[in-house]
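Let's start with one chain on its own, the form predicted alone, as structure tokens.
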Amino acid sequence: MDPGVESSMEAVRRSKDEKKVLRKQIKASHTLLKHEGISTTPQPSKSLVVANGGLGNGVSREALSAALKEMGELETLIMHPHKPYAFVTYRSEECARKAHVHLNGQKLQCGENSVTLYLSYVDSVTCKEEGSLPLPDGLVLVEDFVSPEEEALLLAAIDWSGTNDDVTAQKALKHRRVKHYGFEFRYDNNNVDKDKPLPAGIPQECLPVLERCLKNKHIITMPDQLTVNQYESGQGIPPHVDTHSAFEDTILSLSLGAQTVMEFRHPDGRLVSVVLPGRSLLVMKGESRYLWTHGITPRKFDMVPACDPQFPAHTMSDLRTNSNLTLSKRGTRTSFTFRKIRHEPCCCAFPSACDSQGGPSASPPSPPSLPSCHADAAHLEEEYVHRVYDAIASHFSSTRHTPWSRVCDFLSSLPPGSVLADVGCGNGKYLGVNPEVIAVGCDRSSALIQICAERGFQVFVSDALSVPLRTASCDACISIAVIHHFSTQERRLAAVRELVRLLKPGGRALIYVWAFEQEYNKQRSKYLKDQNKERPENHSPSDNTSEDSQEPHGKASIQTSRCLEDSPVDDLQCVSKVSDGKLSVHTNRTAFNTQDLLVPWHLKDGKRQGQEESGEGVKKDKKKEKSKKTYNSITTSDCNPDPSPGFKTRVPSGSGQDTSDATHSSDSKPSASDDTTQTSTSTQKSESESSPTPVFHRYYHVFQQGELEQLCGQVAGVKVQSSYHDQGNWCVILEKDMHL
């Protein structure tokens, strides 16, 4: 070929090239402006906006640093928790120029997965002084508290090689494997057998660590139990708080191999995120060991601070709001917990979470009544939908990977470009299935969000009552199996009022809520049709679920709830009177006899996990969602909640990871014979083998035929397109008027 011929054709290559660089930078650009605020300039500066190089991306701080300084010394760099973005600003413009103009469509290496750089150029980069918040009251971490050859000595010292060992009461548990000494705890009663001490007590090992703790005063008398906890990388333990009743009150938790990130919760909601690096050691006394939960969200990657000299590393910070973080990647660490026996009753100052003081444990709590005040009602969703999912939300997911067909072609059908918004996405399952729209999520639960944040997505925290988005900003809406989780009408034509906000005017939203009426057309949803199978699986797809059709009436399964004695609607039939306002608790697997209801999930051990049940008209599936990674992902939390406490609002209590080794509390003990009014209040299964399988319950207001269409009635500018009944749920399309 002609050299002349070749040049030119490689010069049209290199600018089509270019072209399509530029095209995704403009794109990114708006993006960052639409759904972050953050404007671009084209004039050059020395501050770049680097899309697709944040943390909620994957790029750790380290990787971006290195291609970003290879253009020029660096002045700041700023990634926020979770942003698929970051701020760069250079020394000189000179080298931020040189950044935008070789750095640009550039692929950046991240571990197994590699993402494109978009840079552009903006006016400013502001970000708060970060501080770090105070530990819990009575929590002390003493880093490097044991030598490199002491931790190789205490590793060694546990044998990991029997299976069944009764000695020291190992167990190959699902989410950690685990050894006891001097007390094995016990997973069916979340307690110790104080009367029959284990033949292997503290080994010897551990002896010099712990007469170093006498001579500091982190103890007063010796331990006699000992938990050794490992842990793989992305495994975790739900928040908790041990049982009072079971140890006294300082409790030793010897962090050993790779570190990871433990999370503190108060009751009133306060988080703090804490560090714990290889060889530190973690005191819990007084209020941090009776009060606050404590947990480990389970992730391969932890955002932790970054070693910069500039900024000196925090052991424990609001990594929340904080901008100077990278990504840790988690591998093998093996705890070792020690704890004194208790034998006396608990006399803590905290009775509210004492079991010895009629705490979690002291009596089986009793169902909720329906909400009378606005207030009421924020506290049932509160205790049983909010904290349910945040608690139950790696178990869901895990369920949730089919998308549902009609949800699918609605999706389908909306032109490229499109500005699609999931109030309620869940684990996000939708947002992936049009690649062709720009499509963001929001959900209540963080947890949730975490797992959307993790797949690439584009989301954030936010109840739909009040989506922080711009109205008349969407092309389309959808709301799956969320609606029914508001307790009153008044709150569910609410969140149909601010769908409708959202819309574009033409703008269209998909509702799907579940069906009172489980049989339509002669035909049995598919949630009761699996009513009969042997093993039905706990994996409803979407927010119902259930499980075993076998599952015993509870004690609260008798109570009867109000009919929708606030509805406009006069032909609606009401289908259950009122007894004493309990709401009743739902019957896995069968027809609903009232319309306000608990329904229970259990948590699975996770050996048939892969399969939807259709509760809500899902087929099963045994393919795993490909989740398609979209630009953005923004979120506003990093860990979980606490979990649902059950009927009434409690602090988890029992053993768990480190400073515990049960994952319910002592008040999740689902009998056979009343398991539907007991409450877990775990994200995990507990571990034991012989242990019961702990129950969640999530408030429901199931939708008669002909509800939904009079409730969206209710709301001025838009009209019905379209209803109808799939598979045990109620849908809706609604259609923004073209005036508004």
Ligand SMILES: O=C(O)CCC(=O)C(=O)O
Contents of the next structure:
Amino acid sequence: MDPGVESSMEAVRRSKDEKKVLRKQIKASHTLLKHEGISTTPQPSKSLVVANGGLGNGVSREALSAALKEMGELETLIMHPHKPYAFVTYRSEECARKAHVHLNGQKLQCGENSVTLYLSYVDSVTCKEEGSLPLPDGLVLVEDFVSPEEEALLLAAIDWSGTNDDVTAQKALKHRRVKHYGFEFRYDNNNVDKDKPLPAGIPQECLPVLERCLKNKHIITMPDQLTVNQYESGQGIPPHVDTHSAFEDTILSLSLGAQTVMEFRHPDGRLVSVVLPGRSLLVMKGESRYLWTHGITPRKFDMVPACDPQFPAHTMSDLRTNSNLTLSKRGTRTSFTFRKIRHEPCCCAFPSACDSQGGPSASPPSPPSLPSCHADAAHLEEEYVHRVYDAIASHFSSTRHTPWSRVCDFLSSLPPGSVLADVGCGNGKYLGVNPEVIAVGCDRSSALIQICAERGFQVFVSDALSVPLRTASCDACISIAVIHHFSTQERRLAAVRELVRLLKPGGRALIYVWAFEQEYNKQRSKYLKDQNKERPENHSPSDNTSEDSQEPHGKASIQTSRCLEDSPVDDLQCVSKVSDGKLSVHTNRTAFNTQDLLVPWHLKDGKRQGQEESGEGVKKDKKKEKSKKTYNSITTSDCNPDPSPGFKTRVPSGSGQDTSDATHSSDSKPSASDDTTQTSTSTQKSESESSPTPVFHRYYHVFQQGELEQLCGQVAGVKVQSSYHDQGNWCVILEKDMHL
Ligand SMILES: O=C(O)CCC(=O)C(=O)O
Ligand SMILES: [Fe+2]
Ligand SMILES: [Zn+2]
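Having seen the form predicted alone, I'd like the form predicted together with the named molecule now, please.
After this comes the whole thing, all chains and molecules, with the earlier chain placed first.
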């Protein structure tokens, strides 16, 4: 080809590429403005927002910082947790310009993850850093407590070969392996047999360390019990308080090997995440030992404060608000927990958490309150929706199989080739109903999304308030049993708005929410009818609501189509009987007496997500790797900043699923006790005395008649086409205006 022609073609191609980058950059700016309130400016400045370069995109601080530093010296780099963008400020505008020219539209490789960065100038950066939270009272972290040589010596002192199982009570638990010295800690009764010391006492290699602890006044008497826990990446220990009656006040935990993050929770909801570096000593005394739970979330990455000389390193922080974070890959961690056996009942100052003083069963953890601001709402949903769905995902999914018939009717009515988004798709039970449509699903729960991906569906992790799909890209959307998990009216409205945004003009959305009215037109819903499945309180709990319970069953279902005009929308009064501002825990299969409540989920034996993960080991992990790709490829799409973390570093969780829950059969056995041990005061997961089956609580706002229509009526550009009651759910079909 004539070189002249060739070079002009090249020029055309280049300018096409440039245009494409520009288009995407503008789009990214719009998305940032719309979803995050960040305004960009065409005027060059020292600061840039880097769309797609956030922790929420799976980008590590190290990778981004390295790419940015090639363009010049940085003043600050701010990465908020879970956000799909980062802010960088260069020392000079010159460097910022250079970064803008050279990095805009460029791919950044981060592990197996690749993202395309879009950079725009900003006048100011939002630094939401609210400072670190103080450590729980009585908690001390001593870094570099042992030398690398001592560390090696201590690790070598533990023989995991299994030949001395009896002397050290070695156990392979589902989430980790443990060995006990001195006395065995029994996970069945969360206590120790005080008159049955183990043949193996504390290994003598530990003595120099313990003597140093005495000398430094971390302890006043020599411990006589040691538990060695070994965690592989992805493993953890559930939140718990070490049983008061078993051990004296001070508990020492020496961390060896890889670093991890331990979460401390106060019964009032305060959460403090503490980074435990290898070779550090954690000393738990007083309130931190008796009242706060401690636990390690099973995951493969932690979000930790960045170790950058420009930013002082934090050993603890509220990771929700700290913007100076990076990802840290977990490795094998071995901890030595030294404790002193208690021989008298505990008489601590924390009776609510003290088994010697009638608690914790006597006074269960205080339930959360209804949120009064956006941050509280997000926090409540994180704890009482997202974390729960991730924890129960596997069990939950096993109870979700039959698609509801009226949802199927809606799906079947879509013309072939329609694009459908199922926002809050759970285990994907609606994604394959109409094979003629192009269905994509998303959910906040990465565990549920993983299940969908394994089933071959096109899915991605996303919050329902910010779905990374183009405006007007869908012919239809469904939101089945999702919006009732948002805890304020504003957030429920925002969820409807987001669905409508996705619709093409003329597109339709079907929304189902759980109804306050479980008895409608004189007929009780199946949820109530299955009351006899309920068993008395202290028997094996069987009160998960059944999928079938709310399943509309053909003829039996009561379907009363209502028009918006019929609804008593004018004077809806919120039925919120929240005594002392606390949310009440609903008794399953009874009528609702309040609109905002916590619904218990009794986890069936062996069905917790994490248990399966480590139980099946490598095989399962491989499966996961495979499925991860499926959704990463969507979540890391380079067309706009993706608000959903496509990587699985923490436990986010599902924006919810079905209004109905799973039948917990009365013959279910107690769950494996290894990891739900000890005195749990966690508000989230409680062990009952009679059954160690973990109970999780999900937040719901059940809708009153007319409320859903009223909510949708506030969204511009959409009409309620029909609305009806379907076996304990309020349902609407919306249609987006044609002229939009
Ligand atoms: O691994 C750790 O540091 C803590 C272990 C622990 O909490 C326990 O065994 O009770
Ligand atoms: Fe513990
Ligand atoms: Zn006590």
